[in-house]
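One chain comes next, on its own, written out as structure tokens in the form predicted alone.
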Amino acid sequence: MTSPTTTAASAASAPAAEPSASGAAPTASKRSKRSTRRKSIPHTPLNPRPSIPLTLVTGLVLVYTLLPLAWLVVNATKDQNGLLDSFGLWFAEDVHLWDNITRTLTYDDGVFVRWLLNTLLYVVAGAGGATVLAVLGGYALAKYEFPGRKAVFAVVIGAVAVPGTALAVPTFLMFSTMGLTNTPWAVIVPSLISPFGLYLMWVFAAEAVPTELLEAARIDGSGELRTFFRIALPLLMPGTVTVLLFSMVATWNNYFLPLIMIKDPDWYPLTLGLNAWNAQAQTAGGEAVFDLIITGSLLTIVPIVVVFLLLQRYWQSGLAAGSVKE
């Protein structure tokens, strides 16, 4: 009988005297070995054990997530009986997706179209005009020492608090004392300001922009508008993304101001225009057109998901940056 001593000790030495045998053997020992080692990797804050309620929670969260996303998108395949007769996390038997989306594009003369150049132009002038202002007032309030800075700083962290729909009443009677109402300057002009944004990059400012490479830059006499566009703008450039991003879904999804303030369907953004499809169905003779509802949701978020992934990588680092003590 052959002792356990003795086992081992043949098993440790098999892997040694198989090499000149053949090539696979030392292949095999190799993983065995790797696997030994990652068996044997101690826990640690930089390892840490897995969790599984954390793991349970996270999953969860997912599909909370998710469920939605899945609703729409399995949704979007039917007509308008099949969204009535059949199970709504599943296909129904006819796949009516293209059909949905040329009907969406068409339908009422192509008002879908405008709506969605509606939307496009309120993200570009308001979004875009937005994080302009963000950067250039974070970065001068970051960078230079002027008389009332701190309660321009007090200001900024009030305004932060205050909701939007609390100033929304009194910005609809500013507006309509002008006569701005019910044209595109209504929903653009306010999207301009963002007191999130403005703070956001004011602190970014602060930490990714080195007081001394400015002061380095202006001995060698670059200009201050020089230094802003050659120095400090590319470093500025992941908080820039990043609330770019914020200023450009918070307008995207923008609902109750375009709701006060424009009444021509003809300047309806998307979210507005799709209630107004909503609502049609609950009037006397209105057609209901849930199927392109449905359908026009799920464009509507197509250009969101095609710009986070395509910008991810800037904003990701965006939020990261000064999280580490240096």
Contents of the next structure:
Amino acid sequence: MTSPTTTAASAASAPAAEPSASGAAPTASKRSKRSTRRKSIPHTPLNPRPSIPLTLVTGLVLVYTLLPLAWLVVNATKDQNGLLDSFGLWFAEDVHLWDNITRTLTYDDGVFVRWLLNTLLYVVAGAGGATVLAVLGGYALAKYEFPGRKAVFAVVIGAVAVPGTALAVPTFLMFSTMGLTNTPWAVIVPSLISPFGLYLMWVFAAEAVPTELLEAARIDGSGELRTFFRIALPLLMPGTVTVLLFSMVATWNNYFLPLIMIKDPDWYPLTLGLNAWNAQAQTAGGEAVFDLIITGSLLTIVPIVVVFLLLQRYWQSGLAAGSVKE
Amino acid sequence: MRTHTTRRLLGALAMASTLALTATACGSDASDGGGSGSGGSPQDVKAALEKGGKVTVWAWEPTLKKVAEDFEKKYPKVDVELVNAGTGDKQYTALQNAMAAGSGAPDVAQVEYYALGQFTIAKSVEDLAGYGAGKYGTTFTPGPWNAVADDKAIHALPMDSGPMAFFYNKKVFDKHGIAVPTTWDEYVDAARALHKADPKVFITNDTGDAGATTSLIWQAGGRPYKTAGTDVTIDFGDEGTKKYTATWQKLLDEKLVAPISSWSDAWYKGLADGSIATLSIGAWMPANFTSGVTPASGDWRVAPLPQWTKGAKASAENGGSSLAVPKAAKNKELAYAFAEFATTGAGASSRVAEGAFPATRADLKSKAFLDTPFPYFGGQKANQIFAESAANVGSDWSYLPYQVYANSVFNDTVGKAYVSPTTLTDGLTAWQEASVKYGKDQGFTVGK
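Swap state to the form predicted together with its partner chain from the form predicted alone:
Below is the entire complex, every chain and molecule, led by the chain shown above.
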């Protein structure tokens, strides 16, 4: 339906899309002229009439969104000199991007690489674990009847409403008593809990996995585990990727939790590490490394951009599931 | 596609768990480093060095990296772990939390002089006299030594000092044909002339900085704080304070100081492009200039601080920090050994070579130190000015035992003078009241 190939289809949908148009002769001839020049695409729900104000607003939003990114890319090519004495939104005379990247990766005995690995660890163990738990829990809650299910529902809904920041201090005190602060566990374990992810998987599993299918599998003699892995899990893939993406972004950007839990720079994630570099410029005798901070920030967002681009086709299909009655 | 992803995911998981395992393995040996804990004598320190172990040092000062390497080379059995647990306030908060939690405190901590009182009054740092620090009374210059030692105990070893000097952008002054001020009255005139010649140029920046304000009051002869144990007096009504407020109020009233906070990105930019023309700051500033203000290399020069009385030579300290050994440290003997190594003798000299400003008399007097040219300052032998300033620092200054708190409310009180019609004098009175109230709440006897 997106690109009608027959003239019949275009003729049929064109008047429907613009019922208010008074079929004046000049307009019609203009349109036919244009259609001879290049294939005219009729206005359909997937190709609505362009609106100038809307285009302007979206254009502004686009600039607003991309400007910081452009600034980051431009300034990552400058050295300290260029940062301080050239115009912020354009390149300095010399391009130091490669040099900056090498220095960022090697500065202070390559501590940036260590922070990058820490962040990967937190994301893989924390966000990955959170996704696994959310999928298992969501599936169980959606497809099994058991006593206390309603209570779990209430707890999960309640947990979604509690902001993570409110839990930070109690969590810190608890982990401190357990002697886990200043270890990676202090970041990984709290990240494993994702009430929103669980709720999302629950709703998704209820929609995406037909109970009849599970019944059929059981009748054919498949065990519960086998049913889950062979039948339910593939159907749950879009939801799983969505939860994975959300928790990955949240863990990658997490600042507050590591800030209160971790004091040892060897266990910093990138967010804390870059902040520590920034703080260096704020003290007597400290070394200002603005160029490295900016290049480091650019390097920090690259993996998350890549992950987003790679996974987006999965989660886009997932988000729309069940939104239309077929 | 999916199996591929799964395989990669499994690979990453395996890597992650290996990392986590090695991490716990590394972490667990922190506790078995030697050292008995209490007591401490020069013999114990020697024995501890022979036995070896691990010393955790919380510091942000960059030259300590070299010192740690040298120390490990000299004592191969000792492992120094240098941790940047935050800068200034952040580190003090972390340190106090670690002490309160009873675990995770470092063996050595960098503590600025103004903040040391907070730890000594709480008796949370070790008295280093027993370890052998008593013999260093004349090794360090009087200012820093007075800041770490009293007649009862030696609370830390001075690591560096910050005698004040006047840094000015020669290029800007030359361009407008304005003379470099030698008194604070001339300074106000220069501020007017500069701003008139180029409205983008300000003589300096100030949005309310407790450290800078107290240092200038110190130079003007004011002694607002007096402490004897838990008896504290705070009085911002003395002559020195009045000299400072009278001058600085003129600059604020005529909007002659740039509304830029020190240490911000805008500050570095202002220092680089000449819109902030002077700084009255500690002698450690050259390191910040060379690393942070690279485009202005060659533009800046150093001069003695402008004077409150023409022809005088008064100076004050601004910043500077010490190395203290927390009572909660696991390995105090080794901790002392490291602090001693870093602040005296070869350690101090190698730090000076790396760009730190010494607190030791010998280094301050050494010819190599005094004759070092600073390419950043057009080849000027700036250390001669700094050393002279160090000799002229006014005596008897003391900070509050809770100066960290007091400084944290500076902007709520004195800061108003920068953004509203409140005068500096009113602001300082409000600061005094806030400090008195907090002191009383903490159990100090506070008077005026």
